[in-house]
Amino acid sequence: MSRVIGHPTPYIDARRKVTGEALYTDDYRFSNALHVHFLRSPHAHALIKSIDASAAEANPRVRAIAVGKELPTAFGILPISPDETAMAIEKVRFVGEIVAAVAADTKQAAMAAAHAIRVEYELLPAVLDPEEALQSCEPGRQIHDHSRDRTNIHKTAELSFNDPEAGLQESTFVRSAEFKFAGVTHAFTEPHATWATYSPDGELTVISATQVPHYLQRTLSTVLGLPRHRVRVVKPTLGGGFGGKGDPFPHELITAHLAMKTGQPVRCSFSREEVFLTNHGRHPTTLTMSVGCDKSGKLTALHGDIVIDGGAFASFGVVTTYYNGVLLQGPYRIDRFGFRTRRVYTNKPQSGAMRGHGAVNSRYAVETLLDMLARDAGMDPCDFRMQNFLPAHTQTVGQLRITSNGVRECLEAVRKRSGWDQRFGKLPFGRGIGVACGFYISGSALPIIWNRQPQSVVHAKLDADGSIVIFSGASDIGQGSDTMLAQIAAEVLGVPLSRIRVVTADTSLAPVDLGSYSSRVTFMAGNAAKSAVEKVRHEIALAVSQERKVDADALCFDHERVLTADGQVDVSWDEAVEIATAFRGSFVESGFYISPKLGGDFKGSGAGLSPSYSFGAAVSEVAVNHHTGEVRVIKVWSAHDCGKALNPLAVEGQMEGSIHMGLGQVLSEELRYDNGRLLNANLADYRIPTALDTPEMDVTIVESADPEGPFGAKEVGEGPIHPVLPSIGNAIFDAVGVRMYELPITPEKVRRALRQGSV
């Protein structure tokens, strides 16, 4: 073997990115192109009485105007809750919702024309408080008619195993608390952008900054009434997503509609303010959690009651509703377990999927309560966690199947590397360390749209020139999945990466892949790619064995040679390719991945099912100024069980990115509203940590060789964020003796807690 797998490998597109040669969506140019601008609602909740576009139509540079009734088909990433239209039709549901769109010769003309459109509104009372959204209301306050019992509840998810409430009553120690989490957004570097062209023969091509070309193609087909085979979606280089480009978006549909309407290429490029108004970030959350243990520190029961603020539309919300609860089934054994999560509609931009989808806030709550229980039981927080871990190759109470499990090694690593045993509880006042653990999926076992298609298909083509071309619908959104696909092909075939070309995320060239979300690409596309190139290898081996009269199974592929151990056969890669392609030319093999059947048969049993789960742990050290309340994170030690690190360089990058992103949510980031209007829709006032805020990081990769993953790999894109936030919260307690129940943990909140002396 050439040993590409397991070696730190720079991304194959790194040079293009750092030299500025990589093409992002907004870098494309078409002649005769139009520019689109949107008229957005100034109201959080209002009926649309009329739209007068006559002044805009009079602008000679305007080529088309679109309003909501032209695209009446409702859509949503989840087919079970399609509640959004491309533009508002009868009423608006948040400040910033698109009401009309203008395509014009220039951006300035489009903006001027959009501002000239007159809309008459009848204001409705806005529902901005999630607690109010739970209550029955008058019809005028109901955001969607389909919410039951005249409430604004979108989804209720509830599961209970073995009477957890009774378990809590029987526990020696019980800790309960209410936690509040502000909404946060992804703050990816590249704003949303889309190009659309419509050919005279009726083929629509959409180039877009999307994580999900497959689902965007489906949605474009449904909403625009085009056969799916006449819709092509291309994803160029993408400047980050973190879940924020994981839905089909209204601007993509409208841009395509305007291209069809005018027959000209249409460009849509968001301002940063529009990116914020298109938020699909982490749900603002209020939750009450209770956890119990016996006198020896063994966990006995957990129950949570959770309300999440979904904003105006569904997005991934049904999944989020379940994930808040079901992903608390690890990394600890808790057999009396239950939760209720209610997602509500409010008149704000919708919440959706974001790194660590659905489980970050509830993880903070549980890990905080575990820290408190450890102290109640008189145990070190690391020892407390260690004795409650799930083992490998087991099942949780909700029938989540656990395969490999390296959580013990993760906790041991951060404990040792941070000097926990010498420093916990022993640092001077104002300085502290805290610990937490995490658990996450490696892709969902169930597709979003129920069908019998694989979750991922990869084609591998052997060309007569000796190159291998990998065709995949997977989206590299900066996580390095194109490099991962090339590494797998190179490893299986024993050739260098320079032999591999990767063609991805173009629905006209690549087979189906469900996209980049749920930490699924390395696991699922990786398995499909491994299968495809193993078939190519088998074909080459068969051809060489027949020509050289040796057993095909005796052939090895290594360092661009095909050979036997005894030296009877030793041909170069190019010779082997010539033999394999003789009388047939280039050939293509396909590999695919479908999850094994998992889970139980109770309602909600499909939530959280994954072919394998990742595990992690973090220790953070903080300094707290007890006069000002300022918290400074000095260092974070993180360890993550990713099964097998196919590219350790990429794994370390994902872990460091998770630390940085977790740091922002726990200390500074917050979407702030005034009567439904977003107040900090820019990167100056929405305070993500800068390089100066970034602490020293110490990351440890733990490999548990998962039996389901390609070469043993599991996810690493999202899981490492989970323990970061609570480890910082627990470190604050170690530093100054106060528990922080509300995120972000601002200096004002720390000072208030210090004054109150909360524990």
Second form
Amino acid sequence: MSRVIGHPTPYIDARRKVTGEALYTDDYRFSNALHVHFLRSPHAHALIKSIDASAAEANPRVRAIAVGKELPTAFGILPISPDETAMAIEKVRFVGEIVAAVAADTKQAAMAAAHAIRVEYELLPAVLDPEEALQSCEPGRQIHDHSRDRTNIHKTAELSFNDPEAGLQESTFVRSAEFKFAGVTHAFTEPHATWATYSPDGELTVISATQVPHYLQRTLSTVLGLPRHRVRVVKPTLGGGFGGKGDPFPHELITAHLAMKTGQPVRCSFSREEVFLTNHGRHPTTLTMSVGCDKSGKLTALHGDIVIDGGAFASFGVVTTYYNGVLLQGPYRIDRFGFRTRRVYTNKPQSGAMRGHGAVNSRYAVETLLDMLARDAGMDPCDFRMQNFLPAHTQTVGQLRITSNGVRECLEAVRKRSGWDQRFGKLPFGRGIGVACGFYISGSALPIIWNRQPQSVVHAKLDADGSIVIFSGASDIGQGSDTMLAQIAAEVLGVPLSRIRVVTADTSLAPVDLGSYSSRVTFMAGNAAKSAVEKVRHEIALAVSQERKVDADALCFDHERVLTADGQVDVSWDEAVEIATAFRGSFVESGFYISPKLGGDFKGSGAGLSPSYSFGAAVSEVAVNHHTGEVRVIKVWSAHDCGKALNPLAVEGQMEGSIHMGLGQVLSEELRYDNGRLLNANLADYRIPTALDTPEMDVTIVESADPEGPFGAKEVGEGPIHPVLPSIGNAIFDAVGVRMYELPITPEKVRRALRQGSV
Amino acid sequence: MPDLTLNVNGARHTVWVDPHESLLDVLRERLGLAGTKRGCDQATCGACTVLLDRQPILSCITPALRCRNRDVRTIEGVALNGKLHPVQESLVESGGIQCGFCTPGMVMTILAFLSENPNPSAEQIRRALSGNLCRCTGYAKIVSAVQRAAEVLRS
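Moving on from the form predicted alone, please list the structure of the form predicted together with the partner chain.
The next block holds the full complex; its first chain is the one shown before.
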């Protein structure tokens, strides 16, 4: 009787987006608005000796200037590491850090005034190499005072179960390698933008391109010293995030501060270069990984030693540090398991969360080593993986609870659809196919800021006009979560989508949802929405049952009618709404989601806990030119277990987007620095794949019906990226017989490997 | 500041502009036509694509003064009388829109492309779209939307 759930559904805001009517942050206009421009550090590491803004102040078009000491409260998305201030105060820690800001009548005046501010710096030696950052150093070289032992180590995460080192020694086959991953960035198409207004009665409104309105509201309140109920955050239509708009940012705080200082609306809109300097992308990583198996190919032990380059500040880094290791506990059963990850501070823009957060690089390493072990054990790489999968309804060694699990079906699908059995190892030299699997969380079970509130609350309003309005704090960032909420309401109430309106991501209208990160929205906000509209349905059923003298449980909601199976009662939706709202008026029901208690009681047991996990597999086919080293990806077959595809159109879109982003990281994308200065801070030199570079895609949705997901659903936003990268690496080996340990895999690196004839 | 007369979506506008202002600046900041997006401002992402005398151009690097008395068509001028153009309809229905930020520029490129190539191959479509970056979709659904729209327009 499903009408909406499970059917390909165009996004409810697609019509507004395709006509240009959808308003993104920078499309808003306020009269009497000021423009902000930031003065940024030209140095990677330096003390600020003095700031002279007198020339800027003299400009008659300048309305306010702000410097670091005005906003001294430290913040960070994670309350355990608030190490950042809105502007640098005593010293700068990367090229591009904001030192001062100007609000002026025009953008040009703001820029000119910002450039007229004189800052005197005393240069400090910059720490740019993560290896160096691990070593103890002179106090002057320490980026933050709070790092321990005179190093620049931000966080060490370590977990070990059942002595994996000994396990490796006892294994029949062991493969170890060192891998290197360049830093990559989200490259969303919409640059960061923020508007702030401050009303005469003291309410701050911030309209911003943010994935996390709730955390932004909290941070604005803390840093600006306003009570939270006087801070309103609104997220309009948003042009892509992928994790890159998942922190509260300095520019948001400063824009709000300048609105408070001037009493005028302030507009902040970034240039593309500024977007790059506000990176927060995937951590550059060096890791050594070892995996072992017995002679039958059963996995025995895994150990990883990982160093991740955090850049100047913490961002989500503590979580990343754990995720690099803990998310290797699936999709395979490995009972002797351990890792150590060290995140270091360096004088570069900070690294943070990016699609597939924390697990993409280490997944590449593991899946590459598994390919090598399969060969050692004389097994087909698909068979080798198949016999090591975790089952459903089990626990990993680190006590991650696995509920639904469709990984077997995923691998079978890509194996069959790619013609693996006829083609693997049999294609001519220069042509090859490779396979890999993936595993990811459907939302973090623990909120970032620990409290007893639900992770998501949704209100559903039934009005006398027969409409349903869903109020949710969830942030649609292009993944289609507004449509998902509307679909759930329509499904439960048996009405078409046109009856449903969705109001989201406005802290003054919608109840709290923690935001779009950790692939949590469909699972958590979806569950909350389902519960809210089920209560509305219950209220309507109760009212109709009393009036028509039937059992409430006998009533069905279908095709805009409320009826019994025998036709004894059959009222239209509008009639049912009239009955339900008689003598009480329109009403609102509230639903919420709280994760069940999960995990063990050891230190670090909270990392990677999720109410459910998604699984996936990919096969890629490549052509490698052995003269030039150029790798062309011809086709990618991807299968993903998303529990239940609430909207197959959106699920496919997320899978295809993951293939595109994975392809970019594996072959062409890299943030390149010279002495701490970003060399390719533009979309011409930072090469994301174009329509011509992106291969043919074949996507298969696997539905494992998660017992706790809404209608069985779990995530699809991030999981599908994981197997893409290693499947391409493994395909290169099948094509030309070289293993690639460094990403991106440029033609030079392939040529070098071919010359050296690596393993 | 010189004055400038533009024909935008069939309507004449006269504005005072600075000589350095781009067509994108004038459309967004002076005429309030914010449907055209500023993605990179460096002529690489294609989000600001509009049609100038029916040819797709990057409005972020086109000086506004060069457009004097010429016909500019923006995304606001594509759906007429509230009815989507088949290209728009097809993008909506096929899921070729996610965050939507690249979409207006993408639509303008597709319109110009299909008017010259009514029956394109997938490869030709990919080539035509290669100047319009999309980070969400992986392009697959956009390419199929163009094929569908081409069919509709031919019939």
